[in-house]
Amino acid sequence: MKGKMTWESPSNIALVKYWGKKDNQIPCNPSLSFTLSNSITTTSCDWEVRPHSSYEFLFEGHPNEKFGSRVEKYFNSLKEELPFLNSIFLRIDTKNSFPHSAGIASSASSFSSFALILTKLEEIIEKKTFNEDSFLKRASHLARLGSGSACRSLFGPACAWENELFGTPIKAHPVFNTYKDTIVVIDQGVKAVSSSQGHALMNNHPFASNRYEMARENYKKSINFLQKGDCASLGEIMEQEALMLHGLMMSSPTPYVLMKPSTLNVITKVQNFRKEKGIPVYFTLDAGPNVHILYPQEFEGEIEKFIKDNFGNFPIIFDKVGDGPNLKDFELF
């Protein structure tokens, strides 16, 4: 038995941040995110059932030892839960439509795409029966075991991660179904401190308990604002959460700074533009220097002109809220 498949899976941008985790990728607080549309990972897989397991990992068509080591560790950790991984050959080739390791959640889109492949293989080889909902929940669970935030990339337009095992889709007000996210890429380099290292620093953080309590409150409020279509109130929480995330980094037992001077410049100009024009445009940051600028589609023309005029010297990704992953190719031989 053998075959091939290709999945496209999106990144997501957290509105309420997940920062700090327990064993087995269990979050210390709930989180909420928008699923993106254009910032995606495309992963192709050739597979064949064999007596023993072996893997081949490519990143953008080339061997990548660091990447391959992480994915192989992930696959090996799942052998008890997915017995077919003990007797299969997998060739994985993955590529991103955006800079990886720079704070645009490439691990979320990558590991969600791997989880989709594994769930499809489980369906075929282990003869499991899934409907669409149970398939995505299973993939979300498996994605979480590779990268916590990856569990939120399986559902759109918005996804909550309150259940510790998998993400849950959130029905949003129609204004958010066409919401725009324009990403100003301040720095395409690899972050000095990985997200995994950052999460670990929360274990001894002096503000950890206060942070988790505030995150739970912001989560509850954000769900309400998301369903009511209250862009301004949701935007205020988004900005607070972004600055709190980076404040936690800067006040960690081992402090570090991922924002750049240009990050602060973009933030200031977005805030000033909002006050001047009275338009509900807000920013958020992931665990990196790049700035996500979020706004309703009805203001697209004016806001995109502002972005191009002020930040056109940086690479810009014009993205929007999306519906989730997509199976692009599937064949059995």
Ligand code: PMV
The other form holds:
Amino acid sequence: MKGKMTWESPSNIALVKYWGKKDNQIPCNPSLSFTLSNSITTTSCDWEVRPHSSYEFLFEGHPNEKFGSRVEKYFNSLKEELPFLNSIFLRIDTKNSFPHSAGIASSASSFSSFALILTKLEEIIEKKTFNEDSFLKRASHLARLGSGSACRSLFGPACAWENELFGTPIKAHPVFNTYKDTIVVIDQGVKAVSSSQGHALMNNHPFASNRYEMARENYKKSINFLQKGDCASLGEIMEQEALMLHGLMMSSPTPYVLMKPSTLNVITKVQNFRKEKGIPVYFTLDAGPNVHILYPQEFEGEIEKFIKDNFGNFPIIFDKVGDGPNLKDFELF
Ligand code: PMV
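Having gone through the form predicted alone, I am curious about the other one (the form predicted together with the ligand); can you provide its structure?
Every component of the complex follows; first up is the chain already shown.
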């Protein structure tokens, strides 16, 4: 039995942040995100059932040891849950539509694309029956085991991770179906402290229990604002969440700062522009210095001019909210 398939899967940007986890990628608080549209990983897989397992990993068509060993570790960790991984040849070739370290979570789009491949293989080889919902739920669960926030990339336009094991689509007000996310790439360097180290620092964080309590409240409020289409109230929470995430880093047992001076410059200008114009434009940050600027599509002309005029010396990525993954190619030989 052999075949091939290609999946496209998007990244996502958290509005309420997942920061702090228990064993097996169980989050310490619920989180909420917008699924992106242009920031995607495309992963192709050639596969064949064989007596033993062997994998080949290519990143943008070339072998990449660091990437290969992380994915191999992920596949090996799933052998009990997915027995077909003990007797299969897989050639995985993956590429991102966005530059590496551009402030877009490539682990979310990558691991969700791998999880979709694994779920499809489970359907074919283990003869598991899925409908569309249970297929994506299973893929979300498997994606979570690779990178927590990846479980939110399976559903668009908004996805909640409240059930600890997988993400759930959130029905949002239509204004959010076309919401824009423009990313000002302040710095593309490797972060001094990785997200896994950051999660670990939450274990002994003096503010951990207050943070989790606050995240639960912000999560509940955000779901309500998302459904009502209240961009301003959602935006206020989004900015508080971004600054709280970085505040947690700066107050952790080993304190660190991932923002750069230009990060502060961008967020101050966004806030001033909002006040001046009365337009609901808000920022958020991932675990890095780059700034995501979010706004309704109806204001794109004015806001994009402001962004280009003020931050045009940095690389800028124009993205928007999207619907989730796509199966691009599928063949059984
Ligand atoms: O999924 P991880 O382990 O890379 O953690 C992601 C953490 C943040 O991006 C900072 C927040 C989030 O909810 O996506």
